[in-house]
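This document starts with one chain, in the form predicted on its own, laid out as structure tokens.
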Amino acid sequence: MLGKNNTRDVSALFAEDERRGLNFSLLEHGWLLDYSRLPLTADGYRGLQALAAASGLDSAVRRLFGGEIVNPSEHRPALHMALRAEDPSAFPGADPDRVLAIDRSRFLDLAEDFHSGRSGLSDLVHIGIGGSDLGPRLVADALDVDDGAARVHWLSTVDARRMGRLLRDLDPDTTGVVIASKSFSTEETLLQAQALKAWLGDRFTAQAWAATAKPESAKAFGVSGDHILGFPEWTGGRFSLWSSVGVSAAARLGRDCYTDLLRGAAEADACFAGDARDRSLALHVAVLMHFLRRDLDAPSLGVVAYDPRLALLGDFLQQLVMESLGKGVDLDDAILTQSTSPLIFGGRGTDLQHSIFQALHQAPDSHPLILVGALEPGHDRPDWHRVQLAHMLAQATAMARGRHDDQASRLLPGNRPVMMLMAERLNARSLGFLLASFEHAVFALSVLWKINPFDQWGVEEGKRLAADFKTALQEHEPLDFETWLELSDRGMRS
């Protein structure tokens, strides 16, 4: 039976297969992926697997893990897997002198000083944007059990009001700052770092650290040489969670917890690089996203958390997926004629039920969802957790099954594609495995779609234009609407 847009009717598929829930699910490393509510048949899924096998994925993975150039526009490898490996020097070209192991030990030792209280600092301000903020903040929010001596405050976007409010509540004698920037030239980060430097005054040298691939730039800014936590140039910003950029999250969580996060990610690396890749969470996510984007022509994908600890997962995946896959040309610089990245959105499930879910249920357009949760609550209010899980199951059912009613306004069409992703228990190791699996899913999609997932020239062009407009704005103060329109018009004509 076919539904809207010639897709299979999911309710009919359940009626045809008494074991559909088992047959269309995957269990790996404590994560259950249930994709039974997608309009997908067994033959259709085998076709997706065959497509992946024919794409050259095996050789692409060998090149990735072998340290070969996989980012041709910048002529770089992408060896972020080495940052979380037990032995980084095992990755060709990544670490011939075991420097990465030393760098990791340095930032984890520092983090433990903050966590234990040995540093003498009660607060740590982490300044970073994009990958220098999203991953560490997600991890800290998900895993924090409030046992650390230092509070961590996250500053990303340039917000003078928030900065002012924060500094009024902090004591410069007991506050440290981490400046996280790969290039140490990111304008939003340096503006705020300059403000913290002025606020700390003479304390800055002793109480400021930099996580960067450009140590000389950090030194020129005034960061002490022995307070620079380096990482390699080939570390992409959206993969920098595994580097010293994670020091503030590790400060909140402790060395042991962060080490478990790295171990979980390394386990995902082994699954994706090994012989059982076709049974990995990463490849399942990749081919299912391909099905949604290319076969169903779905322009968006929601990542909705029914465990509040994962509320920031959608934000993290926005950058990982859209910055990696939002490309318009293939590896031969030919214009693509098929769709690439979906628009990723997300948030807390029970919050979104009271805002956007009405449109997801009944509006004409269909927006696929991944609902994310955990079996174990991770807190001492199991009744609250049952409420979350009940709503998760209810929404997944209503999206897929719909509702039949004689009154048109009460009718729900159903057949809305929805997956459920469940952790047996959410901890550092399982979260590390999940995040690294999503990274590998994105890489697998880039191979299927023949695009470069490691550059971001659209982002760079925006930065270039912003520098030009900033100069023009400085020349036209105070600003009025007439001047604003003039500058806007000039930008379109230059």
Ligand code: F6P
Contents of the next structure:
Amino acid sequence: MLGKNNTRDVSALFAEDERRGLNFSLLEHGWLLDYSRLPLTADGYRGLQALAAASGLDSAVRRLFGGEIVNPSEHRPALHMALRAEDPSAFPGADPDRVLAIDRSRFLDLAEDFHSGRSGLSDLVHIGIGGSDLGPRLVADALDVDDGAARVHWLSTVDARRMGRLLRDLDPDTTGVVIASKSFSTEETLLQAQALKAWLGDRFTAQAWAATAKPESAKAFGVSGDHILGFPEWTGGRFSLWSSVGVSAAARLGRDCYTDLLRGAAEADACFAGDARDRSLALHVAVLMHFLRRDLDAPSLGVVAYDPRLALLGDFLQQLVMESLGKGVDLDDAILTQSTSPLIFGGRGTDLQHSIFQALHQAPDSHPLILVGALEPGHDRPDWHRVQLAHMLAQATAMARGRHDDQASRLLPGNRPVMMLMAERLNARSLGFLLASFEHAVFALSVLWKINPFDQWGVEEGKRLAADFKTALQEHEPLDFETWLELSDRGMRS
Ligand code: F6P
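Based on the form predicted on its own presented above, generate the structure block for the form predicted together with the named molecule.
Up next: the whole complex, starting with the chain shown before.
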């Protein structure tokens, strides 16, 4: 069973149009987006573009790039594009001297010290969660060619076993710590930062850095003033990869590589802000996601990597899409009656083939997918790369075409919505372009759906309740099941 409005058989659409692959694909800045396997006609696609044009996107983009308040509930602009711009003075309100000459050059200089070995540190522990973790970790994982002097270890959720193992393996004399937190108040981050502070002892002043928009809080925590790498308050947490939050990834990759990442992202900004927006990857992704969510009624979207370098893309997009678009009210605070964010899931293609793909092929519900790969392998085992790409094509075919069989249990219904996204070459520049294009796709969707993509009030209530429960738990140690049920019950009645 497909979504409510999916009446088209994709194999029939291919039969009607010999050039469907060409007609339903887009090539931009080294990325090929193939959406020919979606149940979409040329008229249907034109309708989606018309919808985007009529949504007020032109003026919304002007307001975004013009530094106007686009985050009304927090009364802020969202100028993360300035963080990657060659000339931030083009962004009103971005304070170019600070963005370029102070914040950006300081974190890139420091990163180069770690990368080259000049810092004398062999290891760097990056502590951060959500946007202070996902983007930098994805980028470091995707682009690392193992030429950096310092190893980077990523800590996000509080995991005492992992911390214990890590500290057993590290030498406090040669280990640095980066505390990445926009708010410098996130519990998981600060708890682990405390542990690292205790472990480093007197070395903390010289070997700890903070990437934050709250320098005073970092100073109060004990981070030395000249080790605080700032960024402006208008940088949303899930858009902070382009700020000093990227310092640990840049330490792995080196200054030149990170600069290329920023350059690639700035190219996506130019495509989205310019006259050719209709032909941009960002707008294509936006209208296609709208089609999947609102027209096909698909509740989820999988981001499946057929290049292991992009294994963490799904995790990154999970926060970007779901924190930005998972809203219940529109910009006028009216309750939304139509669906908003899909549930984003992801992982490595051939791993997922051995876990969730059975259900994706044959279970009655349909879960659209974006399969992501690259033409060039980025390594010297072309036969391994061929295996990845062969599986990518095979899955895209089986999902869309299905399989006829007299034996019902072997039948694949097909018409499962699937897109393919291919890089000509996966490098810092093309990855920067991709990530910024997704950011803009999310912004365009927020305009179509009339929601604020830059706040995340839904996560606050859980933080508030956790503080109350923490106090109650402390009063009831050691825990038993009876107390556990009592606390759970009390939560529902207070
Ligand atoms: O999940 C909520 C959130 O505020 C995210 O938006 C943010 O990326 C994450 O927490 C971490 O916040 P911070 O960088 O302030 O520690």
